[in-house]
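One chain comes next, on its own, written as structure tokens: the form predicted on its own.
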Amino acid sequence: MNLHWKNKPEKINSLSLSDKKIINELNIYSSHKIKNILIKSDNTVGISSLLNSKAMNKINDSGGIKLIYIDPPYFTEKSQLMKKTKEEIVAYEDIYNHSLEDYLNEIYIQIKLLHSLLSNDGSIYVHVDYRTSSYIRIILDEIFGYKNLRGYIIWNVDNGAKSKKFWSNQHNDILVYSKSDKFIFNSSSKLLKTKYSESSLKTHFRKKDSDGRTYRERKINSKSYKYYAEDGKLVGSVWNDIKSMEANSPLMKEYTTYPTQKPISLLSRIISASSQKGDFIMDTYCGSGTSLATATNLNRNWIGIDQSEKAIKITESRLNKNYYRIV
């Protein structure tokens, strides 16, 4: 199934969209030992320049890009402002000439280019909201194939007061696609687990082992399996256990003034689910740099792109300058 709109791009020439200066910088990067790279550029230009540089040889020699996470603008048709500043400071524009077609053109080109960058056993996570989720899903179906949909995650952000005039939107959508039927999914990771409910603990976890650990035992095909309460259960497609940055909680120690910042716990789950230590992950709307800081914490390599001067400065403030190169 394909989505059609006015002026939808027919052919995409990544070389014509590239910037020679960025390509030259990326060619220099390819000879350095440092693997992490931060690119200050328009998203499309940065992705295209990377595709046409020697840097891709270096990345592919290390296994390629296994995970792409993007949190693009949501087509709010507003300027997104930095938070907690005395005067209005624009972080980025999310207007697109008030044209859904213009917005879709840009997103379509970028997802098409990202598909080319992604390794054959890689996955892409696209973080959106109710405004464009349905459109972007069809674009992903077209580019990645509808059979490669691997997850439709509902992140319950549960922010703010509820409207009394219509249903308030309290969640984001995270669309997950793989490039092929071979992809990474680390279901055993502790970061993919959530706590059992109190009622479930009381009802099912009534046994204790010799170490005092509470567990339940289930028989499947005549074979007995033990499930320990302390291990938690594998999270499903609705994530209620991760608080947004708006919440008054220990998350405030992570807080920056960037308007669309996401919590480390969210990116930790995504990165641990779909990559291994030493893999490359990529974020072409890196914003406040949460994905890159988290990738560093989890011993992954990363490539970040953003065109916002504010985003780049905040990202730099969260990273060790000895472990990345900026272009």
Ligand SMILES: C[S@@+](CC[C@H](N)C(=O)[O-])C[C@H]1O[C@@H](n2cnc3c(N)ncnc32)[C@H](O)[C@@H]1O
Contents of the next structure:
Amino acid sequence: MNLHWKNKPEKINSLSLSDKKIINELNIYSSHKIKNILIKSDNTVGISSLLNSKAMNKINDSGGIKLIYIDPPYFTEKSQLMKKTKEEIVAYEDIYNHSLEDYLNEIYIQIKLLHSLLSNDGSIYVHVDYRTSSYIRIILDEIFGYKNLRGYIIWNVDNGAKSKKFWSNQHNDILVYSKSDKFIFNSSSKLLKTKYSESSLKTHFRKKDSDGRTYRERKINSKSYKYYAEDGKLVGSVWNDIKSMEANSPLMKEYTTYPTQKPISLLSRIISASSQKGDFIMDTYCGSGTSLATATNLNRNWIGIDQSEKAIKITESRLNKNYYRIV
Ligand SMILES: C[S@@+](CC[C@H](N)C(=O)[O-])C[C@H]1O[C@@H](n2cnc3c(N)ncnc32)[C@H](O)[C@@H]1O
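Could you give the coordinates for the form predicted in complex with the ligand, as opposed to the form predicted on its own above?
Full complex below, order starting with the chain above.
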């Protein structure tokens, strides 16, 4: 079942959407030792140019792109302003002519191009909110196949309720799809663990080992397993333990003044779940560069794209110039 709207894009030709200058620069990158690339461009043009450049050979020789994370504008129909500035400085526009169709056109083309770029054993995470998640879910079903939905994550952003007139929205939706049946999921990563609740600790974790560590024992198929309280439990599809304030409070080290900046802990969980050290990850709406900085911390290679001058400047301030090329 597909979603239809007026002027839905039909054929997408990456060659006609690409830019010769960007292709030339990407061709130069392909013979360079450095793997990370930051592209300052409209993302449709950036990805199309990448697809038609020699850079793709270099990326594919390293195993291809295993993980795509995108956090596009949410169709707020507003200009998104930089924080903590005296005058109004626009970081990026999120208006789309006040037309949901225009917004979906961009997302549809983007996801189609990303699907062709992603490695066959790769995954995509699409971070949106209540305004558009239902539409984007159906677009992803069409392009990736509904059986390849691997997670529908509710991220509790943990802001106080703002409206007394109706229910305030306090969560974002992160839709996860794989390209095929084969995909990476590192369930044993510590970054996928969360604390047990007080009630669970009291009810189940009643034993202590000789080192004083609290644990519970469970029998599964007549085999006994030990679970230590300090290891935490594997998180499911509702993420309550990552606070948006980590990225949005001026008191926090990672705060950059870029609107809609996401926490490093959120990207750490996503990147460690769905890629391995040395893999390529990609973010075509990279904003302040959270995903790229996190990928660097976790020893992944990356490709980032954003068209906003402010975004690129802030992203650059978070990265070490010796480890990436800017196009
Ligand atoms: C929600 S923000 C991303 C925030 C980012 N995840 C972070 O942690 O800072 C969306 C970004 O998409 C960028 N953007 C919007 N449309 C774009 C387009 N067509 N091409 C490239 N970048 C685009 C905006 O400039 C903005 O930086």
